[in-house]
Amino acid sequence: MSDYPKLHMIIDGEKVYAGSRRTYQVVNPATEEVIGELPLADAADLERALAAAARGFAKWRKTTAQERVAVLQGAARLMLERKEQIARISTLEQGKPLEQGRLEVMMVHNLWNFYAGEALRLYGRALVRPTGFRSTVRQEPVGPVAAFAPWNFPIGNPGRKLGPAVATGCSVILKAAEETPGCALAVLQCLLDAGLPPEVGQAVFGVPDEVSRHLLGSPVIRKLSFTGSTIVGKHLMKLAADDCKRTTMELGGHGPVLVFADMDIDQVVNAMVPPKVRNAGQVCISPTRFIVEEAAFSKFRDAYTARYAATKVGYGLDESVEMGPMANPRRPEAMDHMVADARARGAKLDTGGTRIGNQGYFYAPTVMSEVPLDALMMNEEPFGPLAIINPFPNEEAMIAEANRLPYGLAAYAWTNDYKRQQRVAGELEAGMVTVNTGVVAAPDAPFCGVKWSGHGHEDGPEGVQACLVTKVVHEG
């Protein structure tokens, strides 16, 4: 495909093409066409990247905050200039509609400008001591970072991992998903073109377990930042533990949405269908389990189903399309399996539950209701265009269901009762809670989970702090 870039790795400033290396075929999920051949790193490539990252850290940690600010702000401007090109790459290799790719570019633009401001606010402090003594607390960069990013937000995830490392004086080796390499390379290239020293930012691809074991087995790497599934996250934490590496883990979710009968149902539907449509539901914070007070159940189910079923599904290069294909052939298969399992257990299929067409990985917007708690979809993250709507008798039962699973990333609540708003916000076990809104993330707010949804923070001042270590110095 002529408008898809030739793929490579970036190691020590060099664009490393396939040559005699193993390759991975990148597929357009809307057409099933092979659009690129991605070189996969061998051991020598990874060693070279590690050596560059070590040199890059020694250099970048000594730069002034103003130098780091200039790179981040310059890269943010380049993201805007290249918005259409980068968004188009995301549609070709991941499937999401162009407008969603544009929003991801803006997300990175805003994050990098925020991180630039935070780079000027990496304060320490002086402690009160008697005359002749001094104690200071300092914030220092943690060291070279191994950053692993998934395919669902191929622009945003690399951006939110590269930004805080650059802001704090760390070097970084980015291992983005092999399904969506073009976006990650474009994001890193903005930083390099804005003046980031070549040894500070690397991008490698490869067999995931080979790359993770090699990088995390090296003493060069001092921090792991990972976004992905809980099962892979647990595996990587074990690898990182062998060398006591710092970890930031943004793992899976199973977003509960509490809908109380005192709400205007149309208001809730209008706010909660778009985040379900986004990225074909392949979002860790996607609203999935709709926990509805019995008095509002039938009305909500019917209104939500009608609105969701009307979603226009198709090739994301068509500006009128609202939802593109799923990212790879594994996802429609997983959806089919979950739908069949729930129906066998007595759940109602209100809309969807089928693939669309015979080319591409398209799946119909799907609503299932009155789904038993032992159904697979009630316990494992669907990660697709599936909404589950169940009735519950009261607030206590609704909160119990929301907290039943070991996941705790994003949770949503809808009620006009102010005291209930405060109770629910306090009792929901999640790193991020929204009340009467579907908006979860912002550049200045931490993005984080609890329980099986991970630990540590991205975004906000907390995301920058995750790339710093604290040192106290006592002088007599």
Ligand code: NAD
The other form holds:
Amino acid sequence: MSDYPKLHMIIDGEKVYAGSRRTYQVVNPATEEVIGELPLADAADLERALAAAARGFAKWRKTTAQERVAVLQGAARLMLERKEQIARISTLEQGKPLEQGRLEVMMVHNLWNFYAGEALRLYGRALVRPTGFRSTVRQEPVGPVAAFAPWNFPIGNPGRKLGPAVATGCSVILKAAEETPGCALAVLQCLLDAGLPPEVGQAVFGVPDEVSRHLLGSPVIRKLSFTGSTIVGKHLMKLAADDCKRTTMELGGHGPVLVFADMDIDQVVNAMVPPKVRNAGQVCISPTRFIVEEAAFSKFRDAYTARYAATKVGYGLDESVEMGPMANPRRPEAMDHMVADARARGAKLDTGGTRIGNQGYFYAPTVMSEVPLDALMMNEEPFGPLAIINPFPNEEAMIAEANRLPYGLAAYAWTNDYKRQQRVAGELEAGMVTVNTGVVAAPDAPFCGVKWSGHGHEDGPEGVQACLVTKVVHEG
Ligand code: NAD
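Here we have the form predicted alone; I need the corresponding form predicted in complex with ligand NAD.
Okay, now the whole complex, with that chain kicking things off.
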């Protein structure tokens, strides 16, 4: 496909093409056509990247804040200039509608400008000491970062990991998902074109477990930043533990949505269908388990089902399409498996539950209701276009259901009762809680989970802190 870029890695400033290396075929999930051949790193490539990252860190940690700000702001401008081109790559390799790719570009643009501001505000403090003595608390960059980014936000995830590292003076080796390398390369290229020294920002691809074992096995890497599934996250935490590396883990979720009967149901439906449509539900903060107060259950289920079923599904290059295909063949398979399991246990299928067409990984917007708690979909992250709607008798039972799972990423609550808003916000076990809104993330707000959804933060000042270590110096 002519407008999909030729793929490579970026190691120590050099564009490394396949040559005799192993390769991975990148597939357009809407057409199942092979659109690119991605080189996979061998051990020598990774050693070269590590050596460069060590040099890059020694150099970048000594730069002034103004130098780092100039790179981040320049790169944010380039993201804007290249918006259409980058969004198109995301549709071709990941499937999301163009407009959602453009929003991701804007997300990175806004985040990098935010991080540029934060780079100017990395303060330490002086402790009160008798004359002749001095104790200072300093913040220093943690060191070279290994950043593993998944395919669901192919632009946003690399941007979110590169930004705070660059802002704080760290070097980064980015390993984005092999399914979506074109976006990751385009994002990193904006930073390099804005003046980031080549040894500070690099991109490798490979067999994921080979790359992670190699990079995490090296003393050069001082921090791991990972976004992906909980099971892979746990595995990587164990690898990182062998060398006591700092970790930031953004893992899975199972978004509970509490809907109380005092709400205008149409308002809730209008707000909560778009975040379910987004990226065909392949979003860690996607609203998934709708926990509805009994008195509102039927009305909510019928209205939600009607609105969600009307979603226009198709090839994301068509501007009128609202939901593209799923990103890879594993996802519709997982959806079919979960739907069949829930039906066998007596759940109702209100809409969807099937693939669309026989080309591409399209799946219909799906609603299932009255799903037993032991169904697979009630316990594992569907990561797809599936909304589960169940009735519950009262607030206590609704909160208990929301907190039942080991996940704790985003949780949503809808109620007009002020006292209840306060109680629910306090009781929900989640890193991010919304009350009467479907909007979760913003550049200045920490993005984080608790329990099996991970630890550490991205975005906000906390995202910058996650790339810093604290040192105290006592002088006599
Ligand atoms: P997966 O768990 O195999 O992969 C998830 C991501 O982790 C991919 O980007 C993959 O390249 C990466 N990965 C896998 N093994 C790795 C390793 N050893 N070292 C480094 N990176 C590694 O699953 P998948 O089939 O791609 O996605 C399925 C599940 O992953 C979904 O059900 C969802 O729960 C989860 N997921 C979560 C997010 C998120 O934003 N939290 C993003 C993508 C996928």
